[in-house]
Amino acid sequence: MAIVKVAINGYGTIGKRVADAVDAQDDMEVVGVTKTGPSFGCEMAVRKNFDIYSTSDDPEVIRTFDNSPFECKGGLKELLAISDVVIDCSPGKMGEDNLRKYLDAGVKSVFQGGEKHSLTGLSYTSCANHMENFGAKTTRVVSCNTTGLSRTLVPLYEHCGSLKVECTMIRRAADPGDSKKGPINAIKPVLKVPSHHGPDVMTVKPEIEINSLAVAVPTTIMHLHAIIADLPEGHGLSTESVIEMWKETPRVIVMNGERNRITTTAEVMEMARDIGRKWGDLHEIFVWEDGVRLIGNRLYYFQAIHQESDVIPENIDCIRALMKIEENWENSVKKTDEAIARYYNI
């Protein structure tokens, strides 16, 4: 079996736990990692014996590293010519010239939900359109909240046939790690309406109708999605097999609330360091079944996305895809959670 050999464009957030869950896969390996200076992050990267590479290939540039204590094996043209794929983690509105940089290299790229769909074309969940993304060049990995609504929403669709659906994003104000952003003291309401939450989802899964609002609230651990989906008429459903519906679904938890003591989303980031989860990290999405209520043909509930890491998987199955090394969406995420679990021991 041939290795895929990963590079890492953007060792922050994302990057960093890409990185890792790529580490864990016996089907691809890291090949680099970028950076834009000497930084803490290359210590971690070095730690995981993950050679460093300069963003920029301004020998200007590639030089801040010399007086470092990291080597700099290059710029990422060099990262790029020893790859098959590359995960690009670098911040917003860079996606165009790293696009035009991956297709003069011959790299396929694997794009965050942050740029936009128009920047690929393609955009790529796991349990959406797997094979849609089969042997394409270039793709985006939804966003966080995307990847959270597609989640629950696909099986419903999948059951159902038609699906028209309303949320309301309560958007966690910044990362953790991010000083930079507010609000501090106030609930902000994103006023460009609908927000681009919802409709992204229609990217990935066009037949599923749906619209969002969006507010953003000064919390960093999480975001909350209410959401009322209408389903058809005759759709067989009850709450209850709903609820067992999504307890079968890959990568998402459903977990009474009042009878876990787990009401909240600080309670829920609890449990994900409780359970031994790295950075507290919970790749799966988190719905309260005492909040799951269907009521004739509307269906009430509550979720919980973890901003930080719930995307992290897919861009391991969106690898195998563009790959061609795994058809089945299944059993790509089953390969990819079972080798991050024994990467962490949990």
Given for the second form:
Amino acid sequence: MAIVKVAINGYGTIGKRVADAVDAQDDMEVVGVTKTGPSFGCEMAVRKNFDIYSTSDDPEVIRTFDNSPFECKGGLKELLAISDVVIDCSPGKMGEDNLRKYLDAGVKSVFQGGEKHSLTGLSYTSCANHMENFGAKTTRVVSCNTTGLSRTLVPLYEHCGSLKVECTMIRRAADPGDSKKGPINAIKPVLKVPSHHGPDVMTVKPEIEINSLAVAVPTTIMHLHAIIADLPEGHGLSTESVIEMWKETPRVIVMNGERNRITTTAEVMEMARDIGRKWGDLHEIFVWEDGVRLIGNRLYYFQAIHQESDVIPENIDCIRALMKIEENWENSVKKTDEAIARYYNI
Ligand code: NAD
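Structure of the form predicted in complex with nicotinamide-adenine-dinucleotide, given the form predicted on its own:
Zooming out: every chain and molecule, the one shown earlier first.
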């Protein structure tokens, strides 16, 4: 089996994590990562033995590496020339320009949730539409929020056959390493109603009817979702069986908040650090068992999303779909997650 050659364009919050996750797998390898110029992020790439390329093909930009401790192997074009697939982890809204470059180079591409579905006409979540992406040229792994919603709603939809959902996304204001965003002392509603987060689920599972509201709050560590789902008559579920369903669902953690004294997102993140997750990441969606309640046909629950990391393993499964390596999404998820656990010795 040929090893898939993966380029990471943009080695920031998401890029550095995807690079590690690719490096952990035995059916793919990182052939290079791009940086806009020499900076601390290059140091990390060097420690991992990842070759560094410039995000630009402009010789002047490439030359900025000349008097730095970091060797730049060339521009993006040169990296694409040795790649089978590129994971675009550039800041959002650069997709249009970048997609053109990837198509010109004849390289498959995976974008992130900062880009619109219309860029690729196709989106990806492992549990929702792996096979729809099989062999595709380009796609988009949906955002952290949409990934989180899909993880718990898709199994529910598959049991019930229909689902109407309203949710409120209580969003972190900025990532922990970000000093430019806010608010720092306010709650900021997203005044575009409904927000794009819920409806974005329909790009991977159009059968789920869903709308959302969103507010940004002064926290950096996680998003929290408050979800109300209306199940159809005859759903045959109880609070307990919904909890059991999610306990069996890959990349979902269900824990009793009161019993485990994990009643806030701060304690969820502390748990992720305690169990040795690199960067304190939590790839799984965290559901509070004692916050789940089914009353008649209406299901209420809360879930917490680690925004910087839940999409990371999805990118790996997505590469397997695009490169036609694995048809069964559950097999891919298992392979991805086991390899990452081995890589970090967790
Ligand atoms: P980031 O700002 O942390 O990293 C982006 C990286 O791209 C930086 O290293 C930057 O130097 C580099 N870059 C700048 N210009 C570039 C160019 N022209 N070409 C390639 N790279 C360039 O951003 P991020 O948080 O990693 O976000 C990347 C994508 O992932 C966005 O689409 C974002 O919406 C999405 N996403 C982010 C999160 C999150 O919580 N951070 C979660 C899910 C999805």
